[in-house]
Structure formats: structure tokens, C-alpha cells
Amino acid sequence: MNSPFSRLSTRAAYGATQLPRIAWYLGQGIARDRMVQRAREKGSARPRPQTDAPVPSRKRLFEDIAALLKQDLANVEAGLYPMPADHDGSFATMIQRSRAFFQDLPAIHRRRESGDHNEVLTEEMRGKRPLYYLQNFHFQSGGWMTEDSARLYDTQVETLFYGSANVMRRQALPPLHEIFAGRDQRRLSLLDIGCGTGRFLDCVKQAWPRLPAIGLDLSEPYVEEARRHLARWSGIGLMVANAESIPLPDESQDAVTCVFLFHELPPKVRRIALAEFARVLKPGGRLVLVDSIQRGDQPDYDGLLELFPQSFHEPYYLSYIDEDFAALGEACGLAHVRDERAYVSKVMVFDKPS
């Protein structure tokens, strides 16, 4: 049992480490908050976002983003995982990407204002990705597919969560905690879909170093990133492909993985991902999604669920908070496990039957 001065140690580090950062990337949201609102004062061509549902309001929002860190506290706490290191860079990367993401925000607001979404469809890139991909997801400069969109991504999205999105992420551990725990990680796989630029998979090799890894990802340069930021870690194999077609053999990996991916695809996409999850996935292995919550997990949230596909450029997501997952899992030979609220996103855990 830990000594009360091992969890004081515990929660001063804790502290010292995760309430800086929140009040970084915080400061940056309201900031952005603001040039966003004096922008619509000058005059906006578009309707104003509307809803009749509820609206949390900011202090909500801040609370449960307390609620959240103080279960990651719980978590490290209990040895689910340990301390976590975020790997923001130096204080000089962040300055250098804070400058950069608020010289993008006026092309965001363009695209906004205009509805632009389809830069990245030019005729060069026609039938080289799906066109569902190429799209400018959230107005985002490049969409998913040049360097300087993988290098901003980490800073708008911890920007648009208040610094909250790696603590999202790490939620999806103790669900892995739960099969991995007793067994020999060096004999185990994890596949995680859609990597992105390896934050999830930083978060997981944080606590199983010696376990082999695979980040999927369809867009080259964001594998790069991804590559750049998980130098440090070993076993980790990184891939360009899609998700719809795993280039892995049925019944090849312990677990499956997906962070934030889900509200981007077409419902038609959605299932045949799935599908495809079940299938590289071992008998007895777990599947765990990271989303954002859907229409009633949270009511007095609902509102808020209706305002982000107004103010971003989310195509597919008004289908994805109404999508029942639970049917989606079983129709693919998934048993639903569980699913747990983690402030706007949502764990959701299957199994496949052994």
C-alpha cells in the first residue's frame, strides 16, 4: 500500500506536470475563443450556430475537465499506468507551434465563412485516397495531408479540448490494463487505427515499452510526425494504409485501438472498419474506441453535440452521435463490454468471443 507521503509525492508531480499544460493550451482556446467572436462582430455572411438543446457553460466544462484529470490522477495512482509524460517538446517548440496555429486561424475562419472544405480534392491527389479523406476536416489548413497540417494538429486539438485531449486518450488504457495485466507484453500486439502523429501510441508504450506495436494511418505525413515523435520508443511499426483494408492477417493482434476516428467516416465506412477491426482482432482480444460522446450520454451536453458540426467541418458527425455501436460491435461478432463517459469523449469497449 503507498505511504501517504508516496501519494502526496505522487499528486504534487502530478500536479506540477498536468495543471501547467492545461493552463497553456486554456489560455490558448480563449484566446482563440475571442478572435473567433470579434470576427463574427465584423460581420459573418454565415448563420450564427444555433440549437434549442442544452449548452454546458464554461464553468460546466471546466469542472468535468477537473473531474477527468482527477480520474487520471486515480488511474496512475492505482498502477493502471504510470506518471505520464506528454512529450510536448520544448518551451520553445510549443512557442514556435502556438505562433503558427494562430497565424492559420484567419484561413480556418476564411474557409468558414466560405464553406471551402475541398482544397485538398485537387487533381493530383484524385483517386489516391478515398474522397471521403480528402476533405479540409475542421476548415484545417491541408487537411490530413501535408506537413504543416501533422505539425499544427496537435496544438488545434489540444487547443479546441483545453489541453485536455492526451488525458482523453489515456482513458483507453485501463481497459487495455485490464487484458494485458500478468501477461508477458513482449508477447502480445496492439494495432492502433488512425495514429495520427503517435500520440496514443507515446501513451501506450509510457506503459508497455516492450510490447510490438502498429500505427495505421492514411496520410503519409502524418505517419512522419508520428515517426518523428515515437524516435525514442522501439517496437513500433508504422504504416500507410486504410482502415477499410488492414494489411495484417485474421486473428493477428491482442488489441485493437482507435482514437478519435470514427465521427470522420461515412456510416457506410464506419462498418466496414469495423468489420475489419474484428477481423485482424485474436479470439479473446478487445477492441477500444475513443470518441466523442453521442446524443444522451451527457443530455445536458446536447447541445453542444449540434453546435461543432456547425462551427467545423464535420461531415459525417450529426450520424455518428446517433450511431448504435452496441449493434454495430455485435454485428461484427463483437461483444459490447462497456462504455465510459471521459469529459466530451467516450470509451467504448468490446471483446471478441474466444
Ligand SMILES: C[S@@+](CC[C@H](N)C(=O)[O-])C[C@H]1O[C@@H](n2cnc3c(N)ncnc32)[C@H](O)[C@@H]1O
Contents of the next structure:
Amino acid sequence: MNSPFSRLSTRAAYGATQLPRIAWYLGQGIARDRMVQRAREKGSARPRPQTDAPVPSRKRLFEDIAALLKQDLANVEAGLYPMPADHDGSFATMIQRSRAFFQDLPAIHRRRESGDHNEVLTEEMRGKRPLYYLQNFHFQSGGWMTEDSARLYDTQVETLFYGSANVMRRQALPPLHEIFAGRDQRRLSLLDIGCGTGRFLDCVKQAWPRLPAIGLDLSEPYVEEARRHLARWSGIGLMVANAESIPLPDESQDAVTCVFLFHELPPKVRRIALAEFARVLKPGGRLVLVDSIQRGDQPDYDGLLELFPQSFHEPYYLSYIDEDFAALGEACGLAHVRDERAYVSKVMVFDKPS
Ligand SMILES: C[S@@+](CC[C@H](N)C(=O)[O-])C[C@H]1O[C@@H](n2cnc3c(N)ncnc32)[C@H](O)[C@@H]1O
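Got the form predicted on its own; could you also share the form predicted together with this ligand?
What follows is the entire complex, opening with the chain shown before.
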């Protein structure tokens, strides 16, 4: 049982690291929102994003971020994972990334205005990656294909979520704790699909430093960025590969995780990828997906879900928010255990029967 003193010091330590971090990204997020608004008011050829469904106020968003942080702290206090370290880099690095983020906004705005989302579909790239992948998702510069994009990504995502992206990712750890507790972590295995710059694997290694883990992503520059970010850890393998054909044996993984990928896959590919995840899971293994909430999960957010793909290039998002993941899992032999909401994300848990 934690003493009142140790509980107080945990809360003080949590507040001292997480609150300034939220303030940092929230400030940039609000500044970005204002710049986009101003650019639109100056004259935009595009129709204004529209929805008839309810949209949460900013106050409501802040309350829900506060609830997410409370849950994160409760998980730390319950011993489900240690006090988080977000590893955003030194203050100088954060300033540098922030500057690069704001310098890139006009290019994103230009793409949003012109609707141009095919810059990465060059003759050189055609055939080297699936067509659905060769797009400027979110109108980002370089798509998934450049070092600059990989370096900007984490600031873009944290700013979009007002500093809560890592907190949402960490909500995948409690369902992993359920199946890892009491077992020798050195004998387990975890595969993170679409690992991007490795932020979720960093959370995993903080909780289970000796757990052998693999990160897989289709982007070379993102895997390189993950390699840099995860250099402090041992026991991590990183590979450039497609979630549709995972180069690992059947029934080789105790856990498969996948964070913020499924909303970017076409419906057909979602099914192929999920079947691959089921194939590489050991019987008794667990799949944890973290992705956007879906229509109806939080009815007063439904309008926000409709607005999102009108401002960011997200060609598969509208089909994603109506996808029945429990049924998809079942079709691959995975039992749907539960969903848990984490602000604008949800954690979906599936088990492969023993
Ligand atoms: C929105 S990012 C999410 C990255 C990371 N999981 C996170 O938490 O931020 C989507 C990632 O999935 C990768 N990706 C997209 N399609 C893929 C596929 N078919 N196979 C493997 N990776 C893919 C992209 O390269 C990108 O790094």
C-alpha cells in the first residue's frame, strides 16, 4: 500500500512533468488553429468544413484531456507502468522542432487549398510501395517518405492532440500488463505494427525493459527515426515491411500492438492486415489496437469525426469510423475482449483463443 507521502510525491512528479508538456503542445496547437483560421479568412477557394452532428467545445476537450491524464496517473499509482518519461529531447531540440513545425505550415496550407495529396506518388516511387500508401496523409510534407517528415511527425501529432498523443498511446499498456503480469518478460515477445518513430515502443520498454520487441513500418525514414529515438534500449528489432505480409513466422508473438494505423488503411487492407496480426499471434496471445474513436462511441464528438477528414487528407477515415472491428476480429479468429475510450482514441483489445 502506498503511503500518503509517496502518493503525494508521485502526484507531484507526474504534474511536474506532464502539465508543462501539455501546456507546451497545447500552446502550439492553439497557435496553429489560429493561423489556419486566419489563412482561411484571408480567402479560401475551398468550402468550409461542415457537419450537422454535434462538435465538442474546447472546454469539453480540455475536460476530457484532464480525465485522460487522471487515468494515466491512476495507472502509474496502480503500478501498471512506471512514471512516464516522454523523451521529447532537450529544450533546444523542442524549440528547433517547434520552429520547423511552424515553418512547414504554409506548405501544408497550400496543399490543403489545392487538394494536392499525391506529391509522393513519383515515377521513382511508383511500384515500390502500395498506391494507398503513397499519399500526403494530413497534407504532410514528404508523405511518409522523407527524413524531414519523420523528424516533424511527433511535434505534428502532439500538437494536433494538444500534448495527449503519448498519454493515449500509454493506455495500451494496461491490457498488456494483464497478460504479462507474473511472467518472465525476457521470454515474451511483442510486435508493434506501423511503429512510426517508435514512441509507443518507448512506452513499452519503460514498462518492460527486458521484453524483446520488434517494430515494423513501411517507411524507411520513420524506422530510422525510431532507431535514433529508441537507441537507449536494448532488445528492440526494427524492420521496414508491410503490415499486409509480416515477415515473421506463424504463432510467434505473445502480443501485437498497432497504434494510429487502421484509420489510414483502405477497408480491404484493414482486413488483410488484421488477418496477418492474427496469424503471427501465439494462441493465447493478445492484440491491442489504439486508434480514433468511431461514430457513436461518444455521440457529442460525432461532428468532430466528420470535420477531421475535411481539414486533413484522410481518405479512409470516414469508412474507418463506421467499421465493425469486433466483427473483423472475429472473422480472423480473434475474440473481442473490450474497448476503452481514451480522449479521442479508443483502445481495442482482442485475444487469440488458446
Ligand atoms: C499515423 S502513423 C502512426 C505511427 C505510430 N504508430 C504512432 O503511434 O504515431 C502511421 C504509420 O503507419 C505506417 N504504415 C502505413 N501503412 C503501413 C503498412 N501497410 N505497413 C506498415 N506500416 C504502415 C506509416 O509509415 C506510419 O509510420
